[in-house]
Every structure is written in C-alpha cells, then in structure tokens.
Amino acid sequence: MSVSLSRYLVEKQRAKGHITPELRLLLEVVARACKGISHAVTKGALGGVLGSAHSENVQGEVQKKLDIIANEVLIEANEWGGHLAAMASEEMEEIHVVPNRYPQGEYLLLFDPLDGSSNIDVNVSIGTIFSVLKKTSTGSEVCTQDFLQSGRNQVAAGYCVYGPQTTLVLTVGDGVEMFTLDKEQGSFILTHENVQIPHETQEFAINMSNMRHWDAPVKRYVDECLAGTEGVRGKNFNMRWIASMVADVHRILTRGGVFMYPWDKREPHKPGKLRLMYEANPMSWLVEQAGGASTNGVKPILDITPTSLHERVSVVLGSKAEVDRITAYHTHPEH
C-alpha cells in the first residue's frame, strides 16, 4: 500500500509527538506550494514563464520570471495558515512577517524559491530548498535576529527537485525520505525510505572553470581525483556539474559523491558563494541525516551561527570519507 506525504507526516506526529500538528500542517502547505511551482515549471514557454524578469534580487543577481513566481507562490501559500511567524527568502532583502490579519504561529520558514535559475531556459533540473526553525523570542514580535540560528536548530528541512519526476526530499530529524509526485493522484507518494549516502565515492561535483581561483586544499583534492589509478587515490573519479545545487545534491543522496562550492580568490572578502541559511543549512542537515557530512573547510556547516540574513559560506558536502579528507587538507595541509 502506498504511503502519501500526508499519512507519513500524521504518523510522525503520532509517534511520540516527533513533530507537532502545526509543523505537520506547515510541511503539507510547503509541499502543496511546490506542486504549484512544479506545474509552472512544466508549462515552460507555454505558460510564458521563461526568460529574465529584468530585475535584480538582494544579491545583485538578475532574476528570472520563475524566481519571482516561485517566491510569490511560497509566500501566498504559507502566510495565512496560522503556523508561521515570518518567512525569509533568498529573493527578498528583509524578512516577511505574517500580516496581522492572520494568526501567527511559532515557526519560521526560510527558502530558496528556485535554485539553479541558470538552468530554467535550457530545460535542466531546478528546485526549491526550504528550512524550518522555531522562533526563539517570546511574544508576538518577530525580527531578523530570530532567524539567526545555527543549522542545528532546524526542525525540518528539504527540497523539491523539478526534473523528469518531481521529487520532494524531507527530513524532520529522523532520517531522510523521498516522495515522488503522482500527478494523476495529485499527491506526493513515499518512494525511498531511510536514504543513506555511501561512505566512499568515486564521483565529485565542482565547477572546474574556477580551478585557477581555488585555494590550495581544494586544488590538491581535485588534482588527486584527476590523477586516477596512477595517483595517490589509486582509483578513477568521474566529475559531474549541473549548476543546480538541488540536482547535484539529489544525485549524491541517490548514489553518493561529494559536492563542492568553495571559497575562491575572485571575491576574497566573501566566505563563499552559497547562502548559509537558504541553501547550505538545509542541504547539510539532509546530508548528515543520510549518513554524510558537510563542512566549510574548517568546521561543520551546521555549527555556524549566522550573523546576517544573507550570509554566504563555502560548502563541501556528501560522502563522509571524502568530506573528512577535504577538511583535513584545510586544517592539516602538511599531511
């Protein structure tokens, strides 16, 4: 008998109260919003959603039409349910507090509404990443400081990848499950339970065009992989790069590997490219829950306490043995 996302969440709620009724409702609403985004993505040119919106987000990046549509879908779906206090998005400069006309809950929702925007117009997999925190302050007021929590405080995290299938990947701190959208039923159905990343791998994902800008530990690791059976690793590696973190991480969760988006010398004042709270934290928690590891090169990403809403970070995550090796190259370069 197939298990729907709703049934899965109800059973999690019943199992010693592993999740609250409010969190269950929140996750169901997020999943429903992802179905709406999936529909818009599928329509593509037929829906007039391709191309640039001729605007920039807070990061100074040119927005695609689907970036704005996905952001609006997530806000409109979640602000009225009574389970949220506020939301934060990679596409918005400030937090979005739930309007006074709606009841306010205790949770905070963070999201990258459409990851991999450069792939939209060429019909390559993209996705939505989300993270849920509990508000730390008391009272009805909510502010940016409430969001500045380490990734260890997440109560739920996941992503939805819009590819040949629409797949929702979720953790509530009790392992990782994958749900595939059955478009005939209109429901996400549990298709992979207790996902585990292989401890070792022969595959890595990185943008090789940036090699000349990398720091020495990253270049050392990739050089060793490229040396193949004749090098110190004694085995051949494959390289993959989709330019969509959702798609690259989904491959790692499915068959192993390591994903790297490291600091580089082009913008030395920035600790990395990816956003800590909208991308790195939820993906790092998923990877850790699946038996993998994540690091900024020096410490686990989930142990970083953010100081600003759009803080960036260097990211290495995936199969634990490879992440540990890359961390060692950063912390003990003489070995």
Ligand code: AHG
Second form
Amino acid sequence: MSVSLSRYLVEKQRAKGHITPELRLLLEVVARACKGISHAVTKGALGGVLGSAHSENVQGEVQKKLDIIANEVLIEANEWGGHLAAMASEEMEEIHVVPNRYPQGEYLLLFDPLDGSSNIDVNVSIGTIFSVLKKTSTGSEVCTQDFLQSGRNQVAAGYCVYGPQTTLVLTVGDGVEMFTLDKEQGSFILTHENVQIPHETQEFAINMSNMRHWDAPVKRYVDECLAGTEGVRGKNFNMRWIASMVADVHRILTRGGVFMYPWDKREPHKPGKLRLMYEANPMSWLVEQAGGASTNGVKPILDITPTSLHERVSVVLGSKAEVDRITAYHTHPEH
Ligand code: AHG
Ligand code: MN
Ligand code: MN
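Could you give the coordinates for the form predicted together with this ligand, as opposed to the form predicted on its own above?
Next comes the full complex, and the chain you just saw is listed first.
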C-alpha cells in the first residue's frame, strides 16, 4: 500500500511526537506550493513562464520569471496558515514577516524558491530548497536576528527537484525520505525510505571551468581524481556538473559522489558562491542525515553561525570518505 506525504507526516507526529502539528502543517503547505511550482515549470513556454524578468535580486543576479513566480507561490501559500512568524528568500533582501491580519506562529521558513535558474530555459532539472528554524526569542516581534542560527538548529529541511520526475526529499532529523509526485492523484508518495549515501565514490561534481581560480587543496583533490588508475587514488573517476545544486545533490543522495562549489580567487572577498542559510544548510543536513558529510573545507557547514541572511559559503558535501579527504587536504596539506 502506498504511503502519501500527508500520512507519513501524521505518523511522524503520532508515533514519536517527532514533529508538532504546526510543523506538520508547515511541511504540507510547502509541499503544496512545490506542486504549484512543478505545474508552472512543466508548462514552460506554453505557460509564458520562461525567460528573464528583467530585474535583479539583492545579490545582483538577474531574476528569471520563474524565480519570481516560485517566490510568490511560496509566500502566498505559507502566509495565512498560522504556523509561521516570518520567511526569508534568496529573492528578497529583507525577511517577510507574516502580516498582522493572520495569526503568527513560531516557525521561520527560508527558501531558495528556484535553484538552478540558468537551467530553466534549457529544460534541465531545477528545484526548490527549504529550511525550517524555530524562533528562539519570545514575544511577537520577529527580526532578521531570529534567523541567524546555525544549521544544527534546523527542525526540517528539504528540496523538491523538478526533473523527469518531481521528487520531494525531506528530513525532520530522523533520516531522509523521498516522495515522488503522482501527478494524476496530485499527491506525493513515499518512494525511498532511509536514504543512505555510499561512503566511497568514484564520481565528483565541480565546475571545472573555474579550475585556474581554485585554491591548492581543491586543485590537488581534482588532479588526483583526474589521474585515475595511474595516480595516487588508483582508480578512475567520473565527473558530472548539472549547475543545479538540487539536481547534483539528488544524484549524490541516490548513488553517492562529492559536490564542490569552493571559494575561489575570482572574487576573493566572497567566501563562496552558494548561500549558507537556504542552500548549504538544508543540503548539508540532508547529506549528514543520509550518512554523508559537509564542510566549508575546515569545519562542518552546520556548525557555522551566520552573521547575515544572504551570507555565502564554500561548500564540499557528499560521500563521507571523500569529504574527509578534502577536509584533510585543507587542514593538513603536508600529508
Ligand atoms: P540559483 O539558481 O538559485 O542562483 O543557484 C544556482 C547555483 C547552484 O544551484 C549551482 O550549483 C550553481 O549555482 C551553478 O553555478 P555555475 O553556473 O557557476 O556553475
Ligand atoms: Mn540556488
Ligand atoms: Mn534560486
């Protein structure tokens, strides 16, 4: 018998008290919003959703129409339920506090509404990434400071990948589950339980066009992979780069591998390209929950205390043995 996301969440709430009724509602609402985004993505040119919106977000990136549509879908779906205090998004400079006309809850929702924007118009997998925190301050006021908690404080995290299938991947701190959207029924069905990333891998993901800008430890790691059976690793490696973090991480959760978007010398003052709070943190928690590891090169990403909402970070995540090796190349380069 198939288990829907709704049933899974109800059972999680009942059996272990692992999630509160409010968190259950929140996750149901996020999943519903992802269904709406999936629908818009699938329509493509027929729905008039492709192309640029001719505007820029706070990070100076050109927004695609779908970046804005997905952001609106998520905000409208989540505003009125009474489960949230505020939201933060890659596409909004400031936090979005739940308007006074609705009841306020204690959860904080962060999202990258549309990840992999450069793939929208070329019909390659894209996704939505989300992270849920709990407001720690008391009182009805909510401000940016409430969001600046380390990834260890997440109470739920996940993503939805819009690919050949629409798949929602979720953790509430009790392992990782995957749910595939049954488009006829309109519900997400549990299709992979207790997802585990293999410790060893022979596949890496990095944008090789940046090689000349990399730092020595990353260059060393990739050079050793490229040397194959003739090098110190003694085995051949394969490479993949989809340019949608969601799709690259989905592959790693499915068959292992290591993903890197490291700091590089192009913009040395920036710690990396990817955003800590709504890209790296949720993905890092999923990967750790699936037995993998995640680091900025020197410490686990989940241990970083953010200082700003749109903070960037260097990211290495995936199969544990490879992530440990890359960490060692950073911390003990002499070995
Ligand atoms: P977004 O579309 O939300 O801005 O994120 C894109 C990110 C990430 O998904 C991907 O891994 C990376 O940017 C790709 O960057 P390059 O184009 O530099 O390879
Ligand atoms: Mn992104
Ligand atoms: Mn995005």
